[in-house]
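This document starts with one chain, in the form predicted alone, laid out as structure tokens.
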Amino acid sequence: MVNLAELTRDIRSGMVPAYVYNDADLFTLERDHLFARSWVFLAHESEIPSPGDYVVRRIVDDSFIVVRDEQGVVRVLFNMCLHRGMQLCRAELGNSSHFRCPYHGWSYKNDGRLIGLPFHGDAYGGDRGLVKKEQRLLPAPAVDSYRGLVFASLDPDVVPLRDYLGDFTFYLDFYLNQSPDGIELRGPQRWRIKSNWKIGAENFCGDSYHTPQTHTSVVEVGLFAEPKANKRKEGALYFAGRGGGTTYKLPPGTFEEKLRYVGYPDEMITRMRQNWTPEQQRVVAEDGFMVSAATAFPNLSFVHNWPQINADGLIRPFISLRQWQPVSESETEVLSWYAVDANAPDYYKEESYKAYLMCFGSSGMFEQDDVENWVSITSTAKGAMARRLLLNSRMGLGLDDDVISQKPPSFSGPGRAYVGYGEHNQRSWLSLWSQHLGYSGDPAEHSPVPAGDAAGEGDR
């Protein structure tokens, strides 16, 4: 039995019980409480652009059909036939005006309405026994979207999506709002790893410390001309609302010069200036930071990097979305999408996609480095000794809980930001995680960690 109060106190102090990365009881709590109460990303509208387009996605054990109906409305329908519970749609994606159950042939329009069943009169006496027009597939309890990202929640009383994301939307826009038409996705690539889902989510949320060690070979082969991995400490870590991430420190220059430095062509830079707020522009132009990896709680991550893609030194940035889909306490299904400004020129999309494939996705160099670590952590966390060990996640804090990491001289984004190595974001992310498992005590009551650090809020 998990002692949630004790677990929460340990996490807020920066000491993480090792067993959290491979524990069946915790996984049950995550399924029944965390994923049952959170907004979870399912798809992007660009994946289903036309009426009838659909993809099938999951929230842990619950399968959903995300479909654009004949009226253009995006619907999220529980993927189970109303008759005997057969999985209705067994393809991962496609286009269809209706879905027919392979068991007994009940058929549904892509808006969820039951439109046909064999032998309706003989089996049910027609509408005297079963009124077809009153039957429809079970919709997700809550559905909403942000800049084309479609989210669902199993909780009908969940807070509105914008309130849930809070100030993290400020940072999401760097990835999602580079032009008026937003982004389009390619993918997802999908694979499974023998790793706990939380490790990847935490890593993308704030672990700039691992780069010089884990990804040394990537730097040595010249994939990144600048910034070098050991300069990650010059970037800012930020946490706001239900998300946080890392940034790189850019060299001096104007807004345009800094975006050219990471490989954006001028026509895209012009649209970014038009779309981003003055505060968002200041993060780049005056504060000198460019967003890199980030995680929206609980399991949607982003990455933005700019590798060298040929021997001539051509730099091209790429954006990737990824979801850490829990399978069990020791296995995760990873879904990885390439994302790009829908208005980007074709040559840029081709070169940026190449950059993505080199770094991430199932064959990416960064991907291989990271997964080796995550699988090992999960395996080691299974044993009896792991239940005795508290992992030290206090980086950025002194022995007397003073913050060693420094606040940046200028940072125009909301939330809390620090420069230098630190695990502020991991502590904030795990604090949110423990709250969602069912502990109802005061989150700050037992914590020596500064309140802003623990809750993901505080001074800029």
Second form
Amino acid sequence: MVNLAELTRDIRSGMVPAYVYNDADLFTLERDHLFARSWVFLAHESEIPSPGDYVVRRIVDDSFIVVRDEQGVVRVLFNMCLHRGMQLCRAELGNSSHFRCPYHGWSYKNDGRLIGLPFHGDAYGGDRGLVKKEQRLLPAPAVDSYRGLVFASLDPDVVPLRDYLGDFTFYLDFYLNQSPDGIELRGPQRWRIKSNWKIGAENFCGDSYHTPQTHTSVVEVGLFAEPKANKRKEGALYFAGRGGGTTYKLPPGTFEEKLRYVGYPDEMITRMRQNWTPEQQRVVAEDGFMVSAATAFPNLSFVHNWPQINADGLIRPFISLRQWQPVSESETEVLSWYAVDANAPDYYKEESYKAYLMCFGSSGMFEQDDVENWVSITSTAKGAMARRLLLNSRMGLGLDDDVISQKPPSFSGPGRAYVGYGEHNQRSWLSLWSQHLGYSGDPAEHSPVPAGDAAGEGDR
Amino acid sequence: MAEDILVLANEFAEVHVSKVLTHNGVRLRIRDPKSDREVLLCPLELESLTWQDSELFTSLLATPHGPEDS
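Form predicted alone done; form predicted in complex with the partner chain now:
Expanding to the full complex; the earlier chain stays at the top.
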């Protein structure tokens, strides 16, 4: 069994027990506590734009139909027939006004109401035996959305999504709010990797340190120049509310010049200028940082890079959303979407999509580099020796928990930020993780994270 | 004469839709190849569908195997 008191203490000290990346008991705790209480991303509204459009998504073992009903309301319905428990929608996506169970034919309107069953009179005596009107598919206990991202929670008493995400929304808007109509998604591509789900989530929330090593060949072949070691360490790492991420340092210039450097056409830059708050604009224009990878706790990540997409040196940025969907302690289903400003011109959408495919998705160069590492960590974490090893995740802290990392000269975003390499974000993410495992021991053992790792929500 | 058949399907149903020329006019044929049932709708009937809302079809689907003898 997992000793949660010891685990919590180790995590808080920045020494991570290696077995956490492949342990069946911990996976059960994650499923029953963390994923049962958090907000978990399911779909983006642009994936179900018309009445009847639906996608089927999961929270660990629970399958949900995310559907826009005939009245245009987005609903999240447990994908299980009320009669014998058959999975109702088996296609991954589709359009239908009603769902008819393949087993006995019980039929539901797409708002979840049971509207028909064969031989209601003969079999049930009509409403004498079964009142149809009172029956509906089980809704997700809580549903909320942020800029079109639809989340559900298995906890009916969960805090509102906005409060849960906290100041991380400030950074989410760089990806989601480039124009008044927000983003549209393509995909997802979906595949399984023999890796623990936490590794990807942690990596995206703060690991700028792996880029020059793992992704060397990305720089060598000229796909993306930014990850060069000396350049990568100039970026800032931020953590705010329930998320954190990495940035790149931009060369000197105005807001417009910096966004042109990243590859945005002027018409998109004009809309960002109108849409982003003065503080968000200052992060780019004055502080000089551009968001790259990020993770919203627990398992939704974002990436924004700007590779060279042809031999003429054309630079185009892309945005990808990815979810690390846990299958078991040693397997993860990755869902990878391409995201783009809905108002972007068609030529841009085409070029940016190409940039995404070159870097991420099942064919992407970054993706393949990363997964090789994560699979290897997971398999090495399985054995007896891994239970004797605490992984050193203390980068950025001195031996007395003093902060070695430097704050950026100026930083206009909320939360905590450091420049250079550091593992403050991964420790923050793992602290959140350990707080969600159901540990209810001596509160004194809930020692606070080292001061340098405190997210300091709202503290600028 | 050969019909141009339009196939509409989702995971729950598949129907074949085609225009049928009668001696003096036209109908829309909607055919379910699984049960071999079909309906031929005239333009007036089709027009009447445009003023229905989704609840009409909800009531039609109350018997998922089609009409039941009572």
